[in-house]
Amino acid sequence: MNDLWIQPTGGALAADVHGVDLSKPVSDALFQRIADAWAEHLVLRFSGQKLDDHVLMAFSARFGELDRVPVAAVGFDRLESGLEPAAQQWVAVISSVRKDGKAIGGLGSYELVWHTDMSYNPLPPRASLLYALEVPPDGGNTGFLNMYAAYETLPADLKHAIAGRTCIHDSSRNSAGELRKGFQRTLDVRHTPGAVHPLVRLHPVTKRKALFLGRRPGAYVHGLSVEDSEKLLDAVWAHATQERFAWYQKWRAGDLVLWDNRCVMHRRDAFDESLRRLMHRTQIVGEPVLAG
């Protein structure tokens, strides 16, 4: 446990973590310092790490109950994933990778726009944790923004305006625009499906205010009309989404990182669709979003 040590990466938010293994087992003392460190630092890498779904899904499972994977937008095959059946559930397989002409995995090689995992269930949420398998040499890079830091230097109109409002999380399309299985596409912002949440949640463990966007398609900020919703919604996130609360993540075979989906967006660089690139991702449900 003495050999853990955390490496700051100096941006606005992230940490590296060194001196464990967590393909073997993590102590409660050892977990409790690992959970420390995600508190302040909001996402956690470890890098060089060799792990099974089990043992990815296990670990995972040290930060609360495992959630389900979400809904696709395109169908790939499961069974041609390499998941075993007891992972099917639970590890979402991120991958650019074919198979006799069909994908083994969701969201290919596009870019992925700023977002919350899952931010249009009721209970988005806590964590994700994503695992690399295969990188590209170049290109696919995660970056995260700090909604702590955003919130907080929010111009005092915007503070003011965004006070007490709650918005849709659109739940219809996936990061990347893609419709999903089920879905029509909406025309009318009011009548966007899924989950509706206040714009400032109070996070329940560090109990500080943080901005809640989700993804800006398809939102709609309850009590306003489209106009004025729309304009409050993209003067927000043209404030949270400066490089000044980013850090990006370049992804390495065996790097796995945790990033806490309360208080961080991401999103994902496009890449070369020739090459190869697979992730195995597991989520944690969430808790009510409490009004900041």
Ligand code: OGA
Given for the second form:
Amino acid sequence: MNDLWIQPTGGALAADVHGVDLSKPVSDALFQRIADAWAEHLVLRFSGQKLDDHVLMAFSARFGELDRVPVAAVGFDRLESGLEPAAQQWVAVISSVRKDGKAIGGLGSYELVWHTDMSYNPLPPRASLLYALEVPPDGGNTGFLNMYAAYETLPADLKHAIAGRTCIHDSSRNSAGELRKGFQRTLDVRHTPGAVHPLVRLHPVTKRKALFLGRRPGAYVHGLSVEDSEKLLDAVWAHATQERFAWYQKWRAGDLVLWDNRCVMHRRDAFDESLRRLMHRTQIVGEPVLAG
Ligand code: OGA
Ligand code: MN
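Having seen the form predicted alone, I'd like the form predicted in complex with this ligand now, please.
Shown next: the complete complex, the earlier chain at its head.
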């Protein structure tokens, strides 16, 4: 296949990959060109794809070992997802759709705050691949942030203030703010459950430094008073979440979007809860987080 064409969005990150049918075998040479484009653009969109879960899992596995789906929120039962047994541990269903009154997927139709997927784990996934099966005519756009750019443009005082520091990434709530099964609410951020990671991380492939914030709720910078931690995090977050570092994906059915979870954060706009939106997501096991 020689007609692969990478078209940057022209925004702060992301590119379209044209000329690939992911339902057909992807050669090693072609895969390498995709991997190179991914390192350069951080987010790749493959439009017009027709993927079943087997193909989604097989293509995802080219990027590394599949990671298990996250712990579900209270009140959501994965058995309602309708996934084949072989896919249930590996494919997360993200959906507003209800069947007989029960959600078939997680995260409903709410706004999702800026976050890194599963960064509350000691080995956060290196990538997520989100495939749209059904989307509403509008709403539910997904924003992506370039965390290399956010780090590189950080004012010197903030760069200095976070250098060598670590932060807690809250495992108790999902990106919609819902409590996960088996967790209690914690009010004191010093006791937030979850992994502790450096605020600046070195990307193992590109060797570039990126801000690594995870998610704002429940975050706490070690070694600071709660007040100083809140102030520092508010300042860093205000910088990192500027529109100039963001690009928004407006979904069409058949879009597969791959993001680098090591140097990208994402969020989602809310949408009308009566509208159907159905996405299947895989995630790829990451490597140990390197301090930058
Ligand atoms: C995710 C996620 C965004 C969306 O699947 O990790 O954040 O647009 N989803 O549903
Ligand atoms: Mn997410």
